[in-house]
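Given as structure tokens, the chain that follows is alone and in the form predicted alone.
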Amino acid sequence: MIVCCSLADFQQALASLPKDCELGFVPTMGALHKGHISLVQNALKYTPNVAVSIFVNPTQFNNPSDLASYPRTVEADCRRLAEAGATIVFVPSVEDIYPEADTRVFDLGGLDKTGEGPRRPGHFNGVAQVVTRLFDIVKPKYAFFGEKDFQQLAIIRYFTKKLGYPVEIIACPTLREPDGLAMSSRNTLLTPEHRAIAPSIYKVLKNAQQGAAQNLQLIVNGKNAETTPSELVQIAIGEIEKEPLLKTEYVEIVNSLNLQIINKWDDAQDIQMCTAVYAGNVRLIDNIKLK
């Protein structure tokens, strides 16, 4: 495995690969866990040549303290990537990615109007800035992203297609700890008390999934739903906040394709519940398919 700590080194490493090889790409912000490694493993099913970037992108953080506290473990990350079979690891500087201030503003098709968008102003524009910059540098055939960041995945698919990048976006399933907590680099920041209670977020999502299924079955049987989507949201918030160590930022039920909030179960063929919850000072996101 080749580790490149500059843009020049990375370009040299790319040039050493077989001509016209189909490169797989896994962009990360480091602090890697099994979920990230699963992205590499998925990539290796498509191509033997897989590049991984480790870059904590400042333009997608609207909270400076969040940027400062984001875990950085590059040496350990590289060891894990070598074991996983990655071909190249790219660890650029901010100057490599942004030789000049990136002032581009992207059309995100309205996909940033719900969920994370209003709560993290500028976040998804920053994601678009860094992903397009990395696509321009890496020129991959495939790029792999986790479904835990459901809204981010939808937005990346949108601007990749809109801007005409010849990159196939591959979605990979959310990996969870044995107790159900979605794997995240931020989990390492949880106190033992908050780590013990954080899995209840997924339990609430599973309960909501069952509740949605019951209401959808009533509709199929020609009956009225007992609970509307907005009522199910309030139930979920109440269940999460039964735990005094957890504070809900939002729970939303959205159309999986356009990410608009739905008011009736028959408003969309594909429906997702998405949430952000604070466990102490650590912000955790998760989602589940309802329909």
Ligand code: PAF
Given for the second form:
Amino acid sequence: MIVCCSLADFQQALASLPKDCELGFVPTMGALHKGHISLVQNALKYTPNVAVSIFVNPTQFNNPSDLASYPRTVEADCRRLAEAGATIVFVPSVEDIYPEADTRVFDLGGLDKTGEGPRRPGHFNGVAQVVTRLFDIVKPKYAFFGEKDFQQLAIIRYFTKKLGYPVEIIACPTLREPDGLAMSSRNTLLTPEHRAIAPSIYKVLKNAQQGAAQNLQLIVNGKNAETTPSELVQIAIGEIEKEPLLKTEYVEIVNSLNLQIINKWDDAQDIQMCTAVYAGNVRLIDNIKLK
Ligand code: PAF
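Which structure goes with the form predicted in complex with the ligand, now that we have seen the form predicted alone?
To see the whole picture, the full complex is given below, headed by that same chain.
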């Protein structure tokens, strides 16, 4: 595995690959866990040539203390990537990615109007800035993103297509700890007390999935639903907040395609429940398919 700590080194490493190689690309912000490694493993099913970037992108952080506290573990990350079979690791500097301030404002198709969008102003524009910049540099055939960041995935699909990048976006399933907590680099920041309680977020999502399934079955049988999507949201918030150590930022039930909040179960073909919850100072997100 080649580790490149500058743009020039990375471009040289790319040039050493066969001309017609179909590059797989896994962009990351480092602090890698099994979820990231599974993205690399997925990528290796598509192509033997897999590039991974490690770059904590400042433009997607709307909160400076979140950027400052983001875990950075580059050496351990590189060891794990070598074991996983990655071909090239790209660890650029901020100047490599942003030789000058990036002032581009992206059309995100309104997919940033719910969920993380209003709560993290500028976040998805920052993601679009770094991902397009990385696509321009890496020129991958495939790029791999986790479904844990459900809204990010939808937005990346949108601008990749809209801007005509010839990159196939591949969604990879969320990996979970044995107790159900979605794997995230932020989990390492949890205190033992918050870590112990954090799996209840997924339990609440599973309960909601069951609740939605019962309502959808009633509708299939020609009956009325007993609980509306917004009532199910209130139930979920109530269940999360039974845990004094957790604070819900939002729970939303959205159309999986346009991410608009739905009011009725038959408002959309595919439905997702998405949430952000604070466990102490650590903000955790998760989501589950309801329909
Ligand atoms: O999901 C992430 O880790 C980041 O948002 C990404 C896609 C690597 C862009 O910085």
